[in-house]
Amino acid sequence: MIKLKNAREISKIRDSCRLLAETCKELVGLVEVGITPLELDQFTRDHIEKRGGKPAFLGYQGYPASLCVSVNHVVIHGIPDKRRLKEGDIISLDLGIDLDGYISDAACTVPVGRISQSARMLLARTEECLYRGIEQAKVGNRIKDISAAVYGHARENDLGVVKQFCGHGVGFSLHEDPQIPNYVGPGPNPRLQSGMVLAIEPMINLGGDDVEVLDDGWTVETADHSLSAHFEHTVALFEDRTEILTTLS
């Protein structure tokens, strides 16, 4: 069931999203050659808790960290470890915050030092996919309008689209209805309404579409070990506009 939010509830979610955006900005500034995902995870937990929030991922269905750190061919749900980042890596940072019971969710993929031209292209096109999807996230449209915009832009650029994982509603809990696939499939296609709060999140591969889940039950990798990028925003829908909540601008 899709849970619509009223103005007060969206205001509370907006506060959570602003803290998340601030945390993401600080995190991105820490990404450099030699830092470890574990160090980024510890910073995330400390930063959120000092500001009165809780890391929404920590303990969620048993997830062991506050931050998902996915490097190179890891698509999503990479568990932070002690391996130091290297020049030329790309790293996806995915996190959520529970602030007074209201949940935010966002992700970005950033370079570690100088990266290849193909990696730069992947990051740029994936972020464009996100904003193409957000452009279609407006009252009166349907979920598959978002899906088609993401998928079409990826395919126009000969990129793979992850189909096993998708965006979702958010706000009262980390994953709510509706699901928001990044391709147009046979599933439900509800009309978008005022009061919806959605996490839109393209996961785009430099190679094929296929992915595999590792034995840890969390880490998702591209089947062909091609690079993967992930961008995500939480947005709120109003009758006259759509607001990106997980941004400082």
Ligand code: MF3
Contents of the next structure:
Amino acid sequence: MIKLKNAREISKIRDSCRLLAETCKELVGLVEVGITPLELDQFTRDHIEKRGGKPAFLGYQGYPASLCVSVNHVVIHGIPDKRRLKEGDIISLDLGIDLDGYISDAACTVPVGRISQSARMLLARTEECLYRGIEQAKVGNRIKDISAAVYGHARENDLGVVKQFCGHGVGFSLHEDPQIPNYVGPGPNPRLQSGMVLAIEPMINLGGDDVEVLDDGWTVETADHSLSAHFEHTVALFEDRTEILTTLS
Ligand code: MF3
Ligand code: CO
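Mind pulling up the form predicted together with the named molecule next to the form predicted on its own we just looked at?
Everything in the complex follows now, all chains and molecules, and the chain you saw is the first one.
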């Protein structure tokens, strides 16, 4: 069941998203050669809690951290550890916040120091996939318009598209209906309506589409160990416009 949000509820979700965007900006500023994912996780938790929020991922289905840090061929759900980041790594930072019961979710992938040309290309194209998807996230369209836009842009650039994980409704809880796949499959295709709040999140690979979940039950890697990138925004749909909530403006 898709839970539509009213103006008051969207304004609360917007507050949660703003705190997330601020946290994310600070985090990106901390990324440098030698820092550890665990240090980034600790910063995230402190920053959110000092401002009265709760990390939405911590304890979610047993997830042990406040942040997902997915390095290089790790696609999503990387558990922060003490391995120092190296020059040339790319890392996806994914976090969610519960502020006053309203949930936000966003991710971005950033370079550690100087990165290869192909890694730079992957980051740029994946972020473009996100914005192609957001362009289609408007009242009157359907979920598969978002999926097709993301998928088309990835395929035009000969990139792999992760199919086992997808975007989702968000706001009252972390994962709500509808699912938002990054490819056009056989699933449901609801019409987009005013009051929907959606987390759109392309996961795009330099190599093939396939991914594997490690024995820790969380870490998702590309099957061919090619580099992977992930960008995510929470957006709110209104009759006449779509607002990206997880940006600072
Ligand atoms: N942004 C991710 C998602 O939408 C992160 C979930 S991590 C978890 O699924 F630990 F909270 F599950
Ligand atoms: Co998400």
